[in-house]
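Here we start with a single chain on its own, the form predicted on its own, put down as structure tokens.
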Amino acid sequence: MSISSIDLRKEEEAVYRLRDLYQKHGYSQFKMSKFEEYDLYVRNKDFLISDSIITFTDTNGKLLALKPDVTLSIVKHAAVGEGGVEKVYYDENVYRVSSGTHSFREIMQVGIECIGDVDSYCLSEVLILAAKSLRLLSPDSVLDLSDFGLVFDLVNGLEATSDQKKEILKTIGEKNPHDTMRICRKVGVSEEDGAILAELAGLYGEAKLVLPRVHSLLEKKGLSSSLALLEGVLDSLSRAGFSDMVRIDFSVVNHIDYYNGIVFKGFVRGVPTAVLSGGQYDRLMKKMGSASKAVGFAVYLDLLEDMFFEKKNFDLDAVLLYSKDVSSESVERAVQDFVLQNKSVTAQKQIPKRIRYRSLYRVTESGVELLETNA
């Protein structure tokens, strides 16, 4: 039966799409536990979106929580021969603050990830289904996309305090040129350095439009050739036909103690936050004691439900009343018509509360009858 005929809703439907999409490329399934030892989350809060965590204490008196993300259970339970890669993905609830609505909510989340020998196939095929997924989404959709290991490297070299390189990252990822300038300045930066990452900062468009650019600042200190990887992927996103939906944007980055490397955000048209989110992720392999390598990317199907999906003005097509002496045979047929016909119905003695149909129906021996229609 193909997905067209069954009555999904539109999450329900962009999952199914997604869960196939992966699949075909070779992907298997990770199932988790809704819970796992709080422990891991806590030694890992600026890993997550939200640090708001619901917890229990278990029979066993162990403190557990119920999972606000996928990614740090995927780590934690991987298992990579040498030279393997373990290729996953999943749709989980999450349990964490929604940004909609800033209170707790069970969130499904969709995603996959890559981790073990990750080379540059494996970071170009997830950057190929990152564009993949948010075309599934929308035909209206962007990639922005960073190197954050070119980045991190640049601030990393200047004469500053860890402190003040982070709060130079923080007006970067802000696309604060201004901010960026400032503070290089206060913090004693070369005018020459400042300014490099000042225009880094504020740069953002298309590869061929931005690439050149970025060339001339890098040429400065001798570091052209550190655009390797993002020129690499960019290339193969282009062969799959992405070129269009790719944009350069310097100004996407990541927690330094967890992220390196290419790190990239998707956008829907109407969707004022990304929607998807993702990244080479090597240092949180280390930190929690792996040598491992690992990419990967989340959607954010709570992001979309409100604002993206579109809202169903009726819940059933259609209300079939019948009486007592109407009898099940001719019920059964009517309801079956409706159904063959690809409508959602339900059969009642009086109309239901809180049910918004589209059509009210009387049922007899010799047929369906319509009483009202909303449509």
Second form
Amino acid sequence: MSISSIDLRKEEEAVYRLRDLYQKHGYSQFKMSKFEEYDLYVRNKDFLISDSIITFTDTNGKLLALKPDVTLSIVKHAAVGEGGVEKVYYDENVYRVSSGTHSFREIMQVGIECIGDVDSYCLSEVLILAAKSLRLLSPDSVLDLSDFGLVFDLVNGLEATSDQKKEILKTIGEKNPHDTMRICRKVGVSEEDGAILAELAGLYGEAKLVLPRVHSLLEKKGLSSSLALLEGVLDSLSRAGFSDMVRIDFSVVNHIDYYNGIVFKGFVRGVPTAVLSGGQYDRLMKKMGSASKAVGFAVYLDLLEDMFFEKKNFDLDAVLLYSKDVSSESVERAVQDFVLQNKSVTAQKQIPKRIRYRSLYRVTESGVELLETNA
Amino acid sequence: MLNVALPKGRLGERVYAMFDRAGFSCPQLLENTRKLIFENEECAVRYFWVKPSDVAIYVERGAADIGVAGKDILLEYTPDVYELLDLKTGRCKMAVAAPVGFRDDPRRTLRVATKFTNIARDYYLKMGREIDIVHLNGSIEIAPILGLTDVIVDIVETGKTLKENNLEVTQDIVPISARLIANKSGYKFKNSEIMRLVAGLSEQLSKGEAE
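Structure of the form predicted together with its partner chain, given the form predicted on its own:
Expanding to the full complex; the earlier chain stays at the top.
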């Protein structure tokens, strides 16, 4: 049986196409339970986007949680042999508090994780898949790329306390040059170091336009050679034909206790926040007691609902009215006729109030007669 | 079309004058009407007046690409937006104020009245001081006078209101001014317009400093 495309909601279609993309690249599906031991999240609380978690007690008294995040579960259950790489994708719902409403929401997430002996090829593959995923969602999309390790090293090298460094990183994430400078002045960081960070955070654009400036900024700190990682990834993306959608943006910052190296975010025109987010998270692996490296990303499909939503003028093609004098055989036959013509139809004894229909028919023993057509 | 959310009132009008000089004009905006949305197709810009504390919400959710909000609002609600410029207008400070001669006794919980509960909580958490927050929506100054709280955390502009109510600033928390904020997605897809605006505004700001 084939499913006609009109029956598939656009976001459902997107999920299938993304899964197909990941499968073709050799990623296997990682299926997990809806709950996980609460303990896992408590130990890695800062990794989670919101710290509110829905918990409940299992029959044996153990505290469980409805999973607010997929990556932690995958990392926990990943079985990677020495030198191997485990490539998985997932298509799961997670439960988080949304920042706007302060109430729990079910969020549809699709993503991939690449765990193990991650080398430059694996990294490029994940980034190319991120770019392909965005293209799949919309032709009008951009992928923002940063080397968080580089930004982290710059900030970490400053003479400031760890709280102050976190504050500086926050202003970098906001592309907020005035507050970067204000904090740097307050804690006694040199004007030059502050200015480098402030300008780096403010840069935005295609690699060929932005990279020369980045080079000259980093040269001041003797760090120009550390751009190799970012440039390697940019080359791969360019070879795959994605350079027009890739932007350099050092304001992409993630949590310093978990992420390192390349981090990225994807945006689609018309959706106000990032729909894709990912990066290298070797630090999380280390925290969880693994020597493996890891990189991955998630696509937040709930955000795309508005973009995918098509206004329909009608809920149904036809409403068939029948009275109790008409035999059910006649009604069945009439309904079947419409279904065979691939039209949506409902048979009712009275006109349904909340449904907008294209045509209204009356069923009689001899067939159907048209009563009304809506434009 | 660049969508701009401006805070209703004097600050919004002052900021619009800067936008106007930066080449984003929309003269109907200043006409005394009850309209809330104004558009100038020639400059490809659309302005709307909203409640000052709502600007960040419009921008965060993408109804506006650009907006102007006080740093107090940004600190209190921490919206996920870019903060591109300090517009150096609407300057004041967030501060702790207490009745003249007040002495903080560290043995007991400090009672704090404020409209800005998150800012107050953060400030005292960093100091390691235990507090009891009383959230009020206005006339904060009255709280210590009536013995409702010991101190207040509020915006101080000239200090006149404090003085008239026999209060004084005991600690400054953070300087406040109007900030240019941008939606993160809008920033990517309307980058050239936004950068043109930022350049036009920064030029005025640096001139202002030179004068």
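C-alpha atoms forming the largest set that superposes within 1.5 Å between two forms make up the rigid core. Positions refer to the first chain, counted from 1. The model shown is predicted, which means the values in this text are computed figures rather than measured ones.
> For a quick test of reading the superposition: does residue 23 move by 2 Å or more at the CA between the two forms, rigid core aligned?
No.
> Compare the position of the CA of residue 35 between the two forms after a rigid core fit and state whether the shift reaches 2 Å.
No, the C-alpha moves less than 2 Å.
> Given a core-based superposition, decide whether the C-alpha of residue 60 shifts by 2 Å or more between the two forms.
It does not reach a 2 Å shift.
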